[in-house]
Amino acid sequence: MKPSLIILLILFSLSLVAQDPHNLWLQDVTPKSVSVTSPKNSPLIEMAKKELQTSWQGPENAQIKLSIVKNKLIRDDGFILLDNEIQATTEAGLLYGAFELLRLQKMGQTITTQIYNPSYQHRILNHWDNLNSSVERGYAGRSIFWKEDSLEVTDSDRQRWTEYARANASIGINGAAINNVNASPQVLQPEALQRVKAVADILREYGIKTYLSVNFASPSVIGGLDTADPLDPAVIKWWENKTKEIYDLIPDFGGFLVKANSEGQPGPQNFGRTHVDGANMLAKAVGKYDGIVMWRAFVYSPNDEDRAKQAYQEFVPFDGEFMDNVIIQVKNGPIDFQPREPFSPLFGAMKKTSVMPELQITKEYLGHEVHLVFLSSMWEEFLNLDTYQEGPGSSVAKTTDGSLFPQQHTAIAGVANTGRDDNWTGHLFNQANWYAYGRLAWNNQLSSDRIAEEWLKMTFRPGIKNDSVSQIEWDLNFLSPVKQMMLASHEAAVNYMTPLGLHHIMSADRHYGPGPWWGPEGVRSDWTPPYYHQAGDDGVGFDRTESGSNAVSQYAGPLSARFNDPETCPEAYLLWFHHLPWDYRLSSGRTLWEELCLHYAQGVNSARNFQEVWDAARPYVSAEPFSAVQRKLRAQAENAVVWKDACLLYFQQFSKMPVPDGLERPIHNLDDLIRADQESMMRRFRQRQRQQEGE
């Protein structure tokens, strides 16, 4: 390298201010002078003042007023931005208004008079954290709420919770369920509740309510009763007393999240009762304190019925029977957080019951903490899908945000991806998914393009000194290409994992790599990939048409007909709804086999391209975060090839067709991939055995 070039690189590196991944999208900035006043004072208003004073990027010596007003146009914790004033009807609204004003400044946008109302009243993170500090489907270290061997609260705990709360408030999140939906009854013991209180005391400072996931069998497990029957007077009394105990400690406690009669978790059906019986019993207990119950609809039994149909079958008959403070929490798709699914038919079908979407921020099926997959694109697609339940234009968003149905409560949940890793989320770009969830929970009509641009500017631009790199240069060489990489990343992952409607073909080992072959004897069929892909000499795909499982009938008329016909079914869902021969011709003129091969190849090429995009971004990113992302992208590209080879070699056994000319040939052997998958599962099985023996 020429000495002159070395000198230029050194000088350029000196112009970078180290980006701190721990600070998320709230990177430190040098504030300008601002005076912030308010006729009313409170902890939340003082927090809004503090944020404006420490991050102000507007005109020097500006004067901003924070005002609580009466205005029917402002809903819930919404706010109005004026030239020199933030107006809201709640104190939390002023805090959200402060963060929005600062966001607009960092985006370089002119402030115009506008009302900002949230799409959902309750914007909640679900943490799948266990009391032993492990995190189910967590890929960023141990729990930030629970410790391995102690319930003691330390200053370090409080600092971490404060940073977490501030990040959530900055994107409008106002609730957190801090323990796993596979809940331990021990979370309701007095000692554990003291720690919950300590968390709630911190979150409250940022307008965030604390929720708990509860085990339905708690009255019998820790309460000394011989039943948990929701209609038993002693059980009802136990829950009333426990609820009072919680609210005495935490007056603004949000309520309960419940996973019942699902994957072995106890519920009202254990006692011959219904979801209505169980949910309403708990709703009465928390309703005295304005609390809510979020009752998950993730239910399926080991029977011959198509798993995709079971939630609809169990819940739609009870529409209108749930209490007003019960919200049915529904995963975005009818199976389980797959890379791409059609929306769950429960959205729009329950017109008399509050229904809330459940999204998964942690990437259980999308590459964990390794792959760069910007989930906003998937969620935007989901929220805008038309259910046709009230005619054209009845989007999923409108069926859940109160636009179409008179819901007492509107809510949305996201399964969190946070842990004790210094960067919180295991992968720097996973922070963008936390950010995107909060922004869409506040405004379900935001575009992924807008959200990606916000996150990039707030996360990376503060690392460039104002006088070192022009905005135009930064936009052209960093913002535009990296944003396009983010926006392309979800489709890329679908292509190299589960194209054309394939689903749930992941390895049984952690749901990480491919495993279309896995289906040992004695295991429930609906836990195995062959149940979903149905590959054979006659073709591939799950027949959910009228002549198959008839899952199409659970969708409104126009959609049912569209999904039922392979000629009109969107190709993105083709193998979700249809079992088709390998030589079936798609709209491209290519056979199904050729199209599968092409999609897998496109996914691999996209993953490789991400490496090139990021390498070109080196001058604009601090050394440590740049290298960390570079290593992840390298692994992602390698994984994409494994996915392609494993799936095509496996399916080729049935199609008996060659990989089309011009496409890269597999570099792995199928037997080797299967053997490696089995060995990995055995290692993890032995590891779990050792852990259990140690316990």
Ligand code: GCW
Given for the second form:
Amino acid sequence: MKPSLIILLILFSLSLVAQDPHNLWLQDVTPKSVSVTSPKNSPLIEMAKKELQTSWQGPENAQIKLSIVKNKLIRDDGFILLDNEIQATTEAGLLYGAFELLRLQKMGQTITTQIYNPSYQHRILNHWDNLNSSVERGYAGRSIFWKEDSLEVTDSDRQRWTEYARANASIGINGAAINNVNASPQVLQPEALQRVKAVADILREYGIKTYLSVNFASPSVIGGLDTADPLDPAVIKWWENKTKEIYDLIPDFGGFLVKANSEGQPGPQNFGRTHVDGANMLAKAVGKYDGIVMWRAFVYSPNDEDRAKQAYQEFVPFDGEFMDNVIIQVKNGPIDFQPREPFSPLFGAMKKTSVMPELQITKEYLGHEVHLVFLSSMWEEFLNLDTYQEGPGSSVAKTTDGSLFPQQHTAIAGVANTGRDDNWTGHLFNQANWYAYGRLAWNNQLSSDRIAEEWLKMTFRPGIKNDSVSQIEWDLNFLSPVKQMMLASHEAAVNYMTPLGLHHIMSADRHYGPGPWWGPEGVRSDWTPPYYHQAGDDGVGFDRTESGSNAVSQYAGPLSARFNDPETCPEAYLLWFHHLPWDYRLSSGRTLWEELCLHYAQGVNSARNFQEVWDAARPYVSAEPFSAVQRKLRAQAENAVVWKDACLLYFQQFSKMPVPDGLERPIHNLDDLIRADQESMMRRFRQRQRQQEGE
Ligand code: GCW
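Compare with the form predicted on its own: the form predicted together with the named molecule:
What follows is the whole complex; the chain from before opens it.
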């Protein structure tokens, strides 16, 4: 046989090995035998046993003991792994211990005695799922919780919720808010609550609590009252009764998530009341049952104030006034889930209030289900940024996980990226973001390197027949390059979308491609890209210095000074905080314009390079998922070129400078790009109109 034919045959047989994307990072493995004992039986302990028995990869015929112990060093949900024993203070702790033990086995690591405690008590997913089964900013199909036309619960619903719950438990997630923060009041109707109960009954089997997003106007919309004023006795009573109704159905219900007075959602301000009035009224209602209220700080209005400053201005004055079971939920950045933002100045500024980070797993501004972007790097960067609020070393992680402030509750939320697609998340590598969110929520000090390695080993390695590819070969030819690609992917996207601190220059509404030009008359300016990039003949960037909007003043002293001066401001945030001339010189000696061109070019080069990395991974991945990722990487590289060309051609109208020698020239024409963007916007507009007429 010719060598090339042999190679082909090998490739063929390897790619036949089934890795089933539906099984996420929990691919089936052939278990070795293990006997598991426990002092008592309960649903959660049975679940832990079942997991160990169906996936055991440790020594053959091992004996493992599950023990509930008293130990002040182990927090709720935490555990200790010993040689042949998992110790925990709660049953959920035993389940998390079982999953960790299995993970270490799949990683090929030996078990050393160690305490594992979660960084946050409440590790929650927020699903922006609507009751009609559409998903706001969802790129993986319809809702897994809600159906198009009925509230009836079927076996296939239950099956999917069980798989979902197991996947979450395996990474430590212990809460899910199952409807959109743009909340329909209808979710609180008795029929919908029956479905919520059915979800909760299944999630509970894996230690997960169910939460609901609530619409602040519910008492008037579905309750028949003529107001939703949080200080009105009838309104208070209505919420008390509704809360009781929920807890009667779901005794361990987690609580409410609220988007109030934000982007048109109703809230206490509609009645002349404050965030404190609104949040505390709901907190009292759920407090009787140990529930919590997560009150979002994503607020901004179309006034003259810099949007980046508004949440801080609205919330910091209330520090210390919220009840203990209220947690203020703050997006990582001050604007909105951009490819890169400085941290929101609320972190560390509210010292007497529980504050929780909100991350976005679904990639609204990062290429949806098309681009491969591993968000762990972005979250790791964010969690480790120093707020200086209690002196150096006051990382965002520490301001939220109870290390710096005596918070009654610690929590973190991630906007989920799940849908009914067979692989759950649209892009196979979007699974890694769900995985990374859970792992960081459990341990906010884990490195992205470690998380990527875990995910790759658990997702892809079991698909290879044990003896057909040696571990060394797999590590060298698959694990290492693919991991590097994942770790480079966030910076790549920042480079080809919004380098050097640019932000919110995406195509309007859909937020996928570039749209720096979009700003028609009559549209709220803070919804248009020119508001954010401020490009003109004199330069580009948003002046947030002391002589500009003074957003820098919301950061602690040393940081504020650093951000205020373009010479000391990190270049990654340069145009976030500064409006600078096109010929401003950066530390590289290049002008701002040259540096922009270079970053866009680097981004495009990285995206192209990802295609080569993946092509070389073919022998190690099942055929179907391999080609699906390959197709998406091609689209990503094409889209990266569109981003580069659109932004450079648009900004060039103001800089009037040439693309530096040695860099690829634009292959698009600006007018064509603008026309295509506008046409697709019109198509979506008409489609939406048709849908509304049909409703
Ligand atoms: O990022 C914006 C999104 C909205 C979203 C809002 C929010 C749920 O474009 O779709 O609405 O944030 O976080 O409330």
